[in-house]
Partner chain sequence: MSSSITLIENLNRDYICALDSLDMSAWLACFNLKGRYTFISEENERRGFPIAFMLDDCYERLQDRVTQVVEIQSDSTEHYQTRHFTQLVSVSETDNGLINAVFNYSIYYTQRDNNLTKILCVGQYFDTIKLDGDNASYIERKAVTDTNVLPRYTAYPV
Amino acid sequence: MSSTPGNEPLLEWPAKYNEVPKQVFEMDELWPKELETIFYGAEWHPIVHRAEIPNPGDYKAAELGEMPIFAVHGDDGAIRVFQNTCTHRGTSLVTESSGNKKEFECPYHRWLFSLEGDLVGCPNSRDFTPDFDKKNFSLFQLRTEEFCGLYFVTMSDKTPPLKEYLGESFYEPLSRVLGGDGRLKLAGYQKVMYDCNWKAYCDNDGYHAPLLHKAFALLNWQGGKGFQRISENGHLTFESELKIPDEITALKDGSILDFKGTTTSTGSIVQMQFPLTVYSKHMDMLNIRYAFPKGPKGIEVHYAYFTHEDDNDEMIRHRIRQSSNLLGPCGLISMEDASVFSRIDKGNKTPGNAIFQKGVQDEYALSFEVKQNDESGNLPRWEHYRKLMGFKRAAQ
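Just the chain, alone, in the form predicted alone, possible?
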């Protein structure tokens, strides 16, 4: 590894498309470039669903790369996303993860902002610069688009419209993950910190699922019929047919595995939006996993669980039981992830490349429709990352 005159890290990428250099997980020098080209670049990032802030004054704090932001439900019914900084001297306005306010006051000099982001009060303004105008000091609002009640933001004016960016193969299944119509209610959150680089967290694949997660045997994942579809800009959709065994002996109460047959899937939809958001409708669970890298090392993941507005009390209880007990960070199926992410982080400190095998038919080409349990579906994501970062491939 070396640096350019502009102090940008250089990394030669292997010639084969199924190889990823282990250094890419371990080089702290990559983080500033990742912030610039990915988190602040021409990508859409989901921040909040309307169900999380359903009432005027409700707000939710988040991060975009290292930038603090917050979403707020205005008095006019619109949801806006602002940079979490006072336009006077830069003090953060929101310190809680969520809440409800009538307005946002900076504690430093008591500048006051409306729910719509307008500066409505500032003490001693008669002593300000002669051309001072409150209209010029509104909160900085991020470019936003909405789909099925989910709000996305981007820092770039070059990011294509959301539907074009996601593509039909991702957009349509996402509507089913979001209940078919986006009419959701928040059930709650589980939050976890993983001890790894953010790219190790999103390098999850279909190959490992029935091998690492023994509880997947309860759902016949290994023998299930399914597929993966991947876009050129790195979005991946799994659709899988799950088959619940007639007799469940591993659990005292097998009702947690009941599939009520909601019409929006045949068992499981799992989607990974570049760079790091995961959506899932696994049986009757509706879930968005918002992820926030903590620099080059560590990633905080917020599992947000939802019910549908039309659910009766029985269905609400059922969704919550599946949410908290199956695919959450300590769920029966996915509890092994935290340990493996940490072990990936340790193992990648050794030299060489990570070499993908299952589902790879040509080491010098990409496939965009692969089988349910293949790992080759991750390779278009890596190719998109490589291009964004400007890494050149080695000659064949």
Second form
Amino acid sequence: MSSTPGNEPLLEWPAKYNEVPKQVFEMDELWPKELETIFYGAEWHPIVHRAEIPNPGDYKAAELGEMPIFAVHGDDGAIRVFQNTCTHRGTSLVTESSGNKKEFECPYHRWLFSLEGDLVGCPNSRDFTPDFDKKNFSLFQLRTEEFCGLYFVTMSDKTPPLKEYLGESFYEPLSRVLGGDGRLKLAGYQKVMYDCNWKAYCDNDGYHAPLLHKAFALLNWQGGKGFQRISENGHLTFESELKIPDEITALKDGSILDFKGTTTSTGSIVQMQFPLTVYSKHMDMLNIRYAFPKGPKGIEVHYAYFTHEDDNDEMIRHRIRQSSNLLGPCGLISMEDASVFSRIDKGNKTPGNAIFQKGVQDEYALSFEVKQNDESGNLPRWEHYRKLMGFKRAAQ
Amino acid sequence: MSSSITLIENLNRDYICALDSLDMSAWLACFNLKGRYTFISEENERRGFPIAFMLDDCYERLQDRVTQVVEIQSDSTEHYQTRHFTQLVSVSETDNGLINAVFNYSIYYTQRDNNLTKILCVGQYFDTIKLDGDNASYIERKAVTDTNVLPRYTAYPV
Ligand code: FES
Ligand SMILES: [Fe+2]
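Could you present the same protein in the form predicted together with the partner chain, rather than the form predicted alone shown above?
Once more the chain from above appears, this time first in line as the rest of the complex follows.
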């Protein structure tokens, strides 16, 4: 089944919409196709928030699929995203994950690029090709759009405008994760490598049934009222009230669970943007999870945490204590998630399909009606993935 | 100074042995009531970002760390055996009679499912220690890790 001659798809998809072939997590040969159709295809990928590179000259390196890129804050205040490669013979230009530079000099033959990506110097150019013109050798810039200070890139000129791509039901809550107006300050990162295929990560991070979390039960913390919204192109938003008990007996210091925000109606927002970015606002934590697949196996996740420019000292301290202790690879309410990524990955090295149950009314139809704790919210994303990858659904 | 170095080394030994045997109450016993523990990346520390992997900034948080490891997350954690290797690289006395010490550390881990051994993280402990007769205890132990990308989720303090 895994490799067939000619242009046959690599995989046949089950007839039932609530079934996902476990092989999809395990077949390394899917990766080149995923790069082409998803990571280099008509999707938007968040790369950097302005708060991460607030000053002219600040840069941040990242990857899009396997392509190294970097975002720079220009002298003109604009943020641009470039391929991390010299336009002469391809040497990578930035080697640190972040920093500040006045210009980017390639060490090989000393070509010099401005913060805006223009080639401003190249020694010995009178020996170059007769029609050599610096103007034709600016850094390769990616198509970029911004929302609430967050910059997204796409490799395709067919990708719809960002807001259309995200849809209002996604970008409105996203604006609240980004502090309402995007006036954020970076508080720091937690970075970790998870030992699983990127799809096992995105199928299980973000929102899932709270059964996994013993902490919720132990803290007597029951989910408040909420809903999920899903879009046809695989984005998912989950929103709920928080119901934290007044007294938390399991912890000596319950203050890390305080919710100081002004309204409990948005106590918890978790969003999964196709293909693999999670945004969350739990209590007072503002979090973007940039995720970088390392080929078909392994995914590096950078949890970026923010405070808001209007926060007073007490609020800043509170957000930092909460973010450092509740989320991420060591977090009280999220470490179990991480343990599931690798266990799902191990378990999927078995034949058959992963079968979704909760919330599935008709196995042969895709439904966008999903209740708060239904796992069927993941199914539109799988359907979007199946279509992009060109896998045929088996006959019923 | 040489007797205080012995006390500092003994305290560090108690600390790493507590973690390698996952005896969390022995870990807690290394701190006094003013104790704080931080596990933070070198990147955040260098750039002045306060976000940590673990931030136990009061004794109650230290107690809750024990609860988290022992009660809350014990059944979902894929257990890994750690071995801490440490080396004292600096000691100095502060004006108010406390000791500042720096240890290099490297920590290996072995997972029970595949029994392979890998490096969990490498870095330095920055300690503030109170000496009280023959007794030494941490006012602060800050573990700064050069391993800015952890190789797995990390259930236990380092
Ligand atoms: S490769 Fe960059 S200057 Fe030649
Ligand atoms: Fe979770």
